[in-house]
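Next up is one chain by itself, shown in structure tokens, the form predicted together with its partner chain.
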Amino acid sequence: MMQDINKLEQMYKAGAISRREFMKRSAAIGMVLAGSGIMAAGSAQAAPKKGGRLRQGIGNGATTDSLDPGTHNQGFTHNLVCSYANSLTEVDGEGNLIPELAESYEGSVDAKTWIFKLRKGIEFHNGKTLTTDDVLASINFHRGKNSKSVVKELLNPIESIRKDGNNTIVFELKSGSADFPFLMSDYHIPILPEKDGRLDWAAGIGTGGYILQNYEPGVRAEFKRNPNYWKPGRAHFDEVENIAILDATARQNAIMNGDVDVINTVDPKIVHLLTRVPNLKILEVAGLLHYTFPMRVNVKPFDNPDLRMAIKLSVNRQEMVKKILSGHGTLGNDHPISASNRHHASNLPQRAYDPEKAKYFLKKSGMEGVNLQLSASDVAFAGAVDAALLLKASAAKIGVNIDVVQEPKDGYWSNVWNKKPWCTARSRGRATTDWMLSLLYIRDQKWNDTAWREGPEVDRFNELVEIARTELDEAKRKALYVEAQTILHNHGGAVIPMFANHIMALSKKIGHDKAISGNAESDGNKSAERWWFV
């Protein structure tokens, strides 16, 4: 992928392609570096330098947070874990999986057995040497009947884990999974020390580049550099301070006035204003985050495929990206696989706003003038209510009446999402195609928020995901996933109109690699480890 980018960069510099074309194509391979890096050639290329105190303003964090990795559900805790701990594997800036605490990993032919070799001589912050027992404790912590971990379901495919010698871990899976090592990069599964047969997460001790000094949940976390960090060329700051700044305006004030060096989320509506601040740069990465309108296909009238198609065709996606994301995003094609994913079905025609065709399908469904309710709340994503109103307006033109019901923010994920027939939702996306599809779209998954469980297309889709999971031939695998995406695109219950970019604002003093991870905000939340002061 890096080669693609270099090629594009050369073409752009040689004038072979326009700036617009460059932006478009680089977005397609998962990189947008607006106002930085290539576009403004400068800081990003400078060599890393040690020192300084990085202050990050982070747009979430609550007093109820804790160090327990099984409860982590947002950016503050995500960034915290990535600063003081490591996982077995890591997703790098270009979206590739690289070993982290594992030295290497290897799957059996049927992808059912995975052998991870642990790096030797790694020490926790308290001087304890990392052993296979720590790894076992860290993973088993999320498993088992009594586990309340948010990744309990994710680790369900694991049949058993055992150690083999001093630095080998063997995973036996219930069925093959070619992407299994990707799961081990999940930020919920950091490798923490084991103590008396249990995972000792409360101490805040890890193997990471920074030692946690002070943590006040919902307020701040402070770190100092780990002098014994094992990973070469990483963790450049002397100290790091993460500050929870929930209010978007307060965040913007803090970065403009130099009270922080980074803010991890910027309201798309003010990006153009922040670019005018001389000492700031905007970092924008096309990521996996996407906004959806899941229709539950087990409820009338959404069980009618023609009505669903009519609705999909009556969404004005261009308008949504323009008005809801202020242009900081890309069009969605009613499947959750982003353009930066190597399995993205790029030949699948982009669905466009087509009132005529929509009317045809509406007529075919026999539901002209149907009244629908769309439950919306800005908890789902910033601007969700407005997006629902845009949908209402464009659907009204084809004769579908949508009543936008504004739901309370409180308890939205427990009472509305995955319950009401049609609502607004988001997914932060997942690093692999299998993970993404398995999480929200396969039949038995509890989070199958479109309740897409019956019919020949569903059978075929589930079959495809299952076959692809164990298919190690990349070309065959891609073909399977393209078919799966096509089925979702045509028959699935979710309207997926847009993918949102991660937008961050950084002080110009901060340097970073050219490739910024689109996995999550702040370089996959590894900002403290990967960035530096120039």
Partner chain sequence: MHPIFLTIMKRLGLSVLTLFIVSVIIFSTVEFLPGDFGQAILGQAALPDTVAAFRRELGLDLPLHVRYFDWMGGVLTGDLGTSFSGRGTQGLDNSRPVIDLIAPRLSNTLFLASFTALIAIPLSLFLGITTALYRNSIYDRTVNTITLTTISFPEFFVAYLLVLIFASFYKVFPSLANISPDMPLGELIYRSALPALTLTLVIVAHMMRMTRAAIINLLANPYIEMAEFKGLSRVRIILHHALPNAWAPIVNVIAMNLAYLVVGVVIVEVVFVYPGIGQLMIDAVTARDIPVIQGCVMFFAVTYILLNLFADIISIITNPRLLHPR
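Let's compare: the form predicted together with its partner chain is above, so bring in the form predicted on its own.
What comes next is one chain alone, with no partners or other molecules.
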């Protein structure tokens, strides 16, 4: 059933069927979902009302977390900043880009100049009026020479940024970028107040629907509603409490016992159990989320391309989708662009479990009987340790010995991911192909967790991403992105075996819009702003 839903949503997003046909086909599926206790995006909801305290159990968080937006690297900090701050633009529940703090935005014919006009009269929580100086400080914070921000390279295409009067910001890019306004919705780039010429990020003050009252990194964050919020019909709760619950079983118990009203990142294997709880509903959205096993190619033995290919061919993807996702997802093909993306390389053959071919590449690598360590934690994704064990079992059949190292949940994203040679990881994906590839795969990006930075394939890949960014002819642009995906598929360091649905468990007291964002977990991490108690 869920595979039918995924396929239908992907066809609609890819433009293969019309909205009318989508609604027609989904109607019957919706009846089945209602009977099973699963609610798909598009289900009717009661009208919003104000009040109550929303308690969210979030499957991420670490004691090393900070309010510094340039360091945010997982769901807890993403949801945190989206609760108390806004960006220039946002991605809505249907995946469309809409203005947020910007009233409008417009690009030049060559997409090299972008003009954003700010909304007037918006105030920060401390009463300060939003100005162009705040926007300049918020963006330049990530661009500075000494910046350690994870999005520094993502913003590298900006040649200059200036204000034009009191409410206009002008971006001049080094080359055209048709998707540039999407980057301004990134949760790393909230618009925060400027103070004495610097960004005052440590104050935890924004323009968002909620005012931050208390923040204990890795533990909880508490908010109260902003009485002067500028968005009509948003931020309905009186109070919001986000609680870091890293253990999947503990999250399950918390929602079943009524200790929280919402949990994100539900383990697919327990969905059928939660549907039996009378006061709960499951909200499932197909999106861009994918699970990965990044190999750092600058560390032996992962610098050997034949060994990497042997590992990719030793992964039983069908088994992982069945046993780890319980069918709540689709196969991955060792690149990060999902079938719902209009640039998806649909003609690229699906990589399958092929022990004989894997043995050929292993022998070619000269590493038969090699011993490898794979760091894993379920904080990476629900079932990550089990997925690592499945990979260990299938790889053993070709002569690769994998020692699965179960890492601590706290600090996993700061101490293990993007540091240890091989680990489990996930990416929520991004709204555009350029954003996805630029954030995680181009040569100099801090989040290039495969350290894939040298060689002719890397040179060609980076060239393709840069050219595609400026190409305004959609057919030519897709061809460039297809070639880029093919290079990642064949030469990259990431094993990407599956795309997973976003699965959340909610109290039936929670209402939400018909369209739920698949751009990130928790309705694009806008749950506090967009949801309400019925």
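Rigid core (definition): largest C-alpha set, two forms, superposition within 1.5 Å. Positions refer to the first chain, counted from 1. The model shown is predicted, which means the values in this text are computed figures rather than measured ones.
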Between these two forms, rigid part identical for Gln485 and Arg530: no
Rigid-body rotation of the smaller part between these two forms, in degrees: 25
